[in-house]
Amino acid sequence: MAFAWLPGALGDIARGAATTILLIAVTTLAGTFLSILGAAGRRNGPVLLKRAIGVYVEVVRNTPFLVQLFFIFFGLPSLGIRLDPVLAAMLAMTLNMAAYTIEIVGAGLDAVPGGQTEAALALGLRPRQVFIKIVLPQALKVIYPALTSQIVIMMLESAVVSQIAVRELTYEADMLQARTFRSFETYLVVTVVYLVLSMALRRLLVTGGRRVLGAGVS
């Protein structure tokens, strides 16, 4: 009988789903306070900081995430540097996130006028306080609509890290595919319950945008 099996496997899906959840959690905060760090490091830092960004950005952004989570779970254990397979996913979605956003962060950087900046400090605004109180929050506002994408786009990808046994939605996918041989049942279970996530995820950040940015985020 079709899906059958759904109901004994719904508590799999559900832990899946959870772990699919946090790592998405950790993946934002940590990527996007990442993002705002290099974004400014790499137009107001010291030269040297500013290329170790570029390379950094560059290498993230031109080799496969895959790639990225093997070196980081398999390759750092050679140097010493053993994690346990959540974290080593957290780490590597971390700074795969934080490569592409600080793109996106820096153009919003870039589109916020320059006067307003020379306005704050001649009225005896530190830099620091110019860049958290004015320039940042109009950065934010210019391209949450992106970075936005860009965590859905992660959340996504998140799948990836089932290859070092995580045991997130798609890992439990699998396990449930091997145990009942039903694979287009599985897949597509599972193929809905990402679409849910995603949707969700998305609302929630433009909900929560809104709040926190004021109107105008989409």
Contents of the next structure:
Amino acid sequence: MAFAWLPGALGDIARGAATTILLIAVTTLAGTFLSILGAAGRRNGPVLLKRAIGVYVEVVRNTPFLVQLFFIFFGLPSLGIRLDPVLAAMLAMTLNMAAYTIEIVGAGLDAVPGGQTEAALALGLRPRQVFIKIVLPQALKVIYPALTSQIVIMMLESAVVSQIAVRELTYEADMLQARTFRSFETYLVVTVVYLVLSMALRRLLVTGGRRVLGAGVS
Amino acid sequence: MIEFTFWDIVRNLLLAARWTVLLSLAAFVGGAVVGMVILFFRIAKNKWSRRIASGYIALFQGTPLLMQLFLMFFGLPMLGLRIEPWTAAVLGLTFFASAYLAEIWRSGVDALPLGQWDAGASLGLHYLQELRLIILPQAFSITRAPTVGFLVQLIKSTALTSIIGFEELVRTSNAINNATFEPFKVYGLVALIFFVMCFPLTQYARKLEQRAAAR
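Instead of the form predicted on its own shown above, give the structure for the form predicted together with its partner chain, please.
The next block holds the full complex; its first chain is the one shown before.
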């Protein structure tokens, strides 16, 4: 093995890692928001909306992320919607993650006892206030560990967006190995970077969750 | 340019789907065998054996499958082994699956009351007999739902082997798309084929889960 190329490549690796972090940050925020809307809609919306969300969840969960990515990046332009690779990646990641987190958030909503809603309504809170102030915080606390795992999984899955030329970590690895001819070493180093990133992300989410939600995450 | 009718596209995709099915099966069987070995290490009494197994699981669950496939595809030739995309795909997915299956099954072992071990020991069974006759059958039966759920994940994961050049469903669809310029139709059909393979399993896993919850 030879690592003489490594010092010169650190900048590229760091830039790629930054893009990966950006992708997962946007996906986490947008995906969580979308999944709260989705889970609430699936429980309280009109029948047609409930059914549409159900179909969406099943379709996304039973097809590969790579195919969804290709569908969005190569397919949408034929409808006249041309997306920048980074935007396409963010859209695909967000839509993919939301399908999983809709189920997770939904399970959390179901876990909050109905008496909580009744008590809050009896106190004169409006239904929307009840959902945002009473039910949702309790639900998030319950599902926080599952949410954390899903976010980490999504970050690892983001490696495939290199296939539509988003310049994230895997893309930089591809460029590096083409330049250095040390493919095994390059992928080894980048794999270690991913491992460190995923452990750091998990740690960050666990500590953050404990501080903000008081959620008991191990 | 070659002309593709709709049925040409469908036929070619279905033919390619054979390889997706075959690869999924091979990886599931391989993953189950290797996963059993990891499980033995993970629940052994020896502290170092448990640590090694935990490290193995953390490594495969903490890095992207795509990187694991790249390392397999580019790493083995470095050891002097010429490797076909098929071999790299099967090996890569086998190791990936083994880590997840070992972890799923371990959760089953952990869920058993300690009394099960004690009862086995008091019957005079030695460690391996205890595992084979008492612990593992119960652990497998309570983790049936997540095991089927993982199979769905594994089938979807075969899509990534297209990137290291294995000629399965997605790689074939890329080639067809390049010839027809109909990404909506082609990738839509690919998604449909994957859905038809995965959805029954998802439903089955859900049923198993409900049955387990009712017990």
